[in-house]
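Single chain ahead, by itself, as structure tokens, in the form predicted alone.
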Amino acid sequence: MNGVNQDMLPDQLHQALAAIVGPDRLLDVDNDRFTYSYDGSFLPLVPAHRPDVVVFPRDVGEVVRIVRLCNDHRVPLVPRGAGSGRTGGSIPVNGGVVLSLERMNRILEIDRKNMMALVEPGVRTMDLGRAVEDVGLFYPPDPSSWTVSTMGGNVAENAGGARAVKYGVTKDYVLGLQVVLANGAVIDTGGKAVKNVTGYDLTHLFVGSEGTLGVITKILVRLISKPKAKKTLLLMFGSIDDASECVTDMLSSGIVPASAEIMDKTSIQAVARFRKVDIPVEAEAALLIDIDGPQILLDDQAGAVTEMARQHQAVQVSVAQTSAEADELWVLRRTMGPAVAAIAKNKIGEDISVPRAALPEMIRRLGEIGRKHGLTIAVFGHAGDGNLHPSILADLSEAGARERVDQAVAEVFRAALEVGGTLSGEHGIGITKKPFIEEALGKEGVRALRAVKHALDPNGILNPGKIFE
């Protein structure tokens, strides 16, 4: 690659950007720029990561002009949604221009006949979900940040969520994209035709590309029928093995839950204190399960799951009888992050994915890694698809704590690879995981990624410093 210009933003470019978006949609004051120098990751604040300017386009025409300017001047351009990512994917590590897409936030179409929706990248996931449910349809991907995360960010990271076990992740719903390439060219990929093998699958090339290959300006997603009913169960077990085996038996029996969330002892004790609820003293693990579908089937399926739980020595079984009770059970899971964070001064949350059968082994390894480095690691995640979120608890102000945490994080990633898993289930690679990308994909795999990047972004302006060096 020719490389980007990391010097201060040229005055000529600054003036040209202001002419495109106007003064009310451009930030260049230091305090404003600081807000766009970090995301939801645990990465320390670095002055060099402050963008030179932040711009807020309102349509694809403005995006095209901004991208062309940055490419002509070889200035880094970092697309950004809500900044809720956990791996540093939207941090401008080389300064330059942050292209905030939060004002391109229109739901352009809900096509009920074809069961599809067309949205701009700044639409919040929650807003799309509620809009389509109002007309009897359903958009299943539900990242935990869905109240703030945007569709563009979800596509860039291939976000998942609790419902992935039954319904899949973002890539399973994206049918087409409008993308602005690094040279300012606009391409449209995919479309409303359900079957489409015309040329390479460019749509899914951009899904999960973390803004390194193009700027997504429109997203076409498929929708499904809204489930008729739902039932929620909270199951407590005396061991993590019993909880994992219960999930395996449930799936083997033909019952595919909408969600199957697993929590270890540290996590459930944390949320019990946080929410001021009682849990059995012998509980070492918990499963929070949603089953959905026709109402006539749910009671039988809930009964079958309850029986499986008892066969695996469940110490407590709770079945929500009302939607309010179900919501209360889910509050336990959705407050897991802050509950665990309250245990220690710092919480370093990670994201790994392993085969379902490897869950007990992986959780045991996480415990060993924590003990080795004198750290507590709380574990929760999506048992149905093997996606775990180990949270390392520490006080990073203590001498040597950062080094111990860094060593533990590296061992967590390597352990995931050793049991047949991967570095990320839904948070992407960004900055935090790129040192391990070659271990995961091999030299030739990374070489292939580089070749794609160079073909689409020869000057390396799009979100530089992410995924690989």
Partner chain sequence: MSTPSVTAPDAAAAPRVTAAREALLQRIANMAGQCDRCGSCLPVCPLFEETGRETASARGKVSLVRGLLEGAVSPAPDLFARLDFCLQCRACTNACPSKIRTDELVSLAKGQLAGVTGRPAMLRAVDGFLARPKLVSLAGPLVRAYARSAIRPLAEKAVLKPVLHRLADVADLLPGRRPFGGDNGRPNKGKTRSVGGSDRARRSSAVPSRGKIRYLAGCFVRLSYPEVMRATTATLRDAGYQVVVVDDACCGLPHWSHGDLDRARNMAASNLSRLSGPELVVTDCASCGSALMDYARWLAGSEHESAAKSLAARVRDVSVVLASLEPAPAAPPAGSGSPEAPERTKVTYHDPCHLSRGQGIKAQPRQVLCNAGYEVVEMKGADVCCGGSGTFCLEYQSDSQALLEKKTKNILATGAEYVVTSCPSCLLQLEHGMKLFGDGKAVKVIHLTEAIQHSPVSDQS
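What would you give as the form predicted in complex with the partner chain, now that the form predicted alone is on the page?
Just this one chain is shown here; partners and other molecules are left out.
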């Protein structure tokens, strides 16, 4: 049982947890537990990793008592937000307790003077985004899953999003956290002071920790002023190379779009099965560009983007005329991952990140890897910051398919590392990328991670089996 030696029977565990949260905020029936055995990753449903119990605490006090119980009895404890993670982070591979933070979902404070918000971990990203926009402020991180993903999950995965090219990712906005450690102690890191060098930067140690170092129970984020205006453009290209070179040249020429998303024809067609999308016959790829800022500067910027597109042989340039049209284009992009998944029996979706300048090279290599193994690799992603989601499409029940896919995946990671990139831009390591972490960080790098883990969670109860063995 992977370092954890549970000394409590399921019945006793159930009773002890019921004493903390009551019978209504606890699930232990087989079929209920089954639905907490998966997340948004492509890991198969079978064999199912059912937790023994799912609990829904309402406040930090309850979290502390649950964590202590688990620590005392060596019960694996897996924090969970919405289960939209793409790498298996919230899957209880060793059973134990799934600690769902979904019901700790209050926005505690929007401090307009200091431009900050304090939230509980179960607040959905979009709900925070909407709430602060209502008062003229802006929380930029916008993972494509933002309608469902929680702030706790975003912090634990250091989620990115389309706006990262201009505004950065979750870690750039987290100022402080309340964390329940494995021994049940509660610590507050960071704070409202913008400058803060009091000891190690513990706040950022927990950002991206994937539930393995502590349970995040409060999050303080920085807000900025809402951009005055926004324009959305859709550029179509005759080849994906033209599209990727256009992005790279655009950025190096000083144009900073709020988002620059790339998508190939396979990905666009996947979405077009369910939504109306006009695709010119000669188009092989598209860029979805957002520019924002003061109204007077937008037309100039749009002109510059269009000019750049022309230089890269764009076959069509269209500008959303209304905000409804812009929203529709963004829905197209946000639903792309799941829509691509639905066109093949199996989709193995990846999340590589490369230096911007290496983007065209990386995309060429993806094409080569696909051709070599006779596999379709659909490509879409946050091109503006070099973060791509190549999706290998296959039917794993076919003879030899599994081997070809495994080889292709390994080659994709290797190519990413070779061009100076890494194997996860924003989805984390979880279970699915564990086999590759040593190649990415080196032996000593992984040893350092382990040392941190051991110092904070000596019994190894927090989300065991993730990131590294």
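This is a predicted model, so every value here is computed, not measured. Positions refer to the first chain, counted from 1. By rigid core we mean the largest C-alpha set that fits within 1.5 Å across both forms.
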- Message: With a threshold of 2 Å on the C-alpha, tell me if Ala48 counts as moved between these two forms once the core is superposed.
- Response: yes
- Query: Does superposing the core leave Ile296 with a CA shift of 2 Å or more between these two forms?
  - Reply: no
